[in-house]
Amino acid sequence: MTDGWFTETLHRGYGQSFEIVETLVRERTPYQDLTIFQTRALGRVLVLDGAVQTTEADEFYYHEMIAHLPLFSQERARRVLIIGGGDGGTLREVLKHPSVEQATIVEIDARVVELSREHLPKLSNGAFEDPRTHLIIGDGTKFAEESADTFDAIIVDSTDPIGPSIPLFEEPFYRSCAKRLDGRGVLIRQAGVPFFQAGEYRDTHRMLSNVFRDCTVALVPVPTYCGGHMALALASDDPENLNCGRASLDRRFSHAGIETRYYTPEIHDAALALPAFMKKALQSSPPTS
């Protein structure tokens, strides 16, 4: 961060540059480096570790399909588990759903929720004083290795896999979580950019292939997100959830009555189409069980 630019280089050779019209937050919590500031095109931006986690100009592509896939491949989701998401982006879309009862949100970074809440509450917009709410301050795989709690979905929304995140991303985490989730129950975590991360969808799947019986990836697009796509990794052991179908999409949709500024029931089908290279790619990885 030099001369009022922020510059990402994630990935060898390549960067995306944001013109920083004021720094808000610059500080090293207990878990990453965190920062916040104000852009001219994009409105806030909350980095960690070095890492664009969101925008206020486009993270409603990522909230709203991380959200609303898993929960209309099912009929009324009563209980939902989000593990990471502190920002409140993921939290605020939901609660959109009226049959969400409880919403447990599990962040490892108290930081990132206080700090969110105070300089980005567009993106939880009240979200945290719903009191279908429940916040945990504590570590995800802990809690969904130790808790005897079940829930409809749970929605993995974590940074990439460094440092606090690495476990969020390995098969045990996925097997505590599968105990977690009711017989009917839809999991979905953030599998990376495929342009540029192959390896960890790919890894995604196969960990989760080999725990449910039913795997997919959709795909979704997010501007500032380096490489333009991110891959979202659903699994199930009801193989009906992730083939639902348009009619079931279309009616959830219409029942819950909210209001979205990219989910639509077409969308949700057309994410789960995917590109060839990605098909291969998923194809060449069989789970390992």
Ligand code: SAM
Second form
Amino acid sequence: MTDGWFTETLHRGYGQSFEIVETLVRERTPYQDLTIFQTRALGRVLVLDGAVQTTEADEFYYHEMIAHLPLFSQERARRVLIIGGGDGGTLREVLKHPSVEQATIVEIDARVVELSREHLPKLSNGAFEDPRTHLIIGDGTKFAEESADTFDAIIVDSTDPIGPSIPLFEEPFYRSCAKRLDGRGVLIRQAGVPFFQAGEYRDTHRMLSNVFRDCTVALVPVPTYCGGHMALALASDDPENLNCGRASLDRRFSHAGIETRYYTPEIHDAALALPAFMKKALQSSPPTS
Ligand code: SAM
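Let's see the other form, the form predicted in complex with the ligand, since the form predicted on its own is already up.
Below is the whole assembly, all chains and molecules, this chain first.
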């Protein structure tokens, strides 16, 4: 951070910069460097270890897609597990679904939850106080391995594979998630920006394909995840889910009566279309088991 500007350091040799009006938090938590600042252009911004997590201006692109893609891919999801997501944006979107009876959120860093609630209250918008929310401060890898609970959807809203989130990008974690889904339901995880993070994108799909019967990728062009599209990898053991089709999406969306700013059934369908180079990258990394 220099001269009132913050430049992201996620990608080598390329960055995006924000003009800062005021720095609200700068803290070393037990897990990561956490910064929240007010920008001139995009509202407040949450940064972890130099990587932009979310901005008030464009957070709805990502949070709506990571929540509604898995929940509208099936009928009436009741029990949802979020791993990471301590800012509360994904939780807010999950709880919009009237079918959801319980949303368990497992976030490793209590400070992300506390400071987001204090300085970014619009993100969770009361979601942490919802009686359906069950907040666990702990490691998502351990929870997926040791819990006996099962879920209709698992949403892995983690940081990039740096520090505590590295095991969340490995196959043993996906195997634990498959057990938690119990043959049904849908897993979604952020799989990086393929333009800059080709390896993360390809490896995520390959590992998920080793574990689940059906895997696909959806794209969302979040303005402040620089490099174009962000990939959201989807996986399920029930082939009905990821191929449910427009008619089911339309019916489920209208039945749920949810207000959105980015997600629509048309966008859901369109997000599954991949540019040629992204398709090819997945074909060149078939399952290894
Ligand atoms: N939307 C964001 C993005 O893609 O940049 C992710 C937002 S959310 C703030 C990511 C959260 O994952 C962080 O709060 C981090 O503490 C949490 N996290 C990282 N590793 C974790 C783990 N092993 N278990 C649970 N949460 C974890």
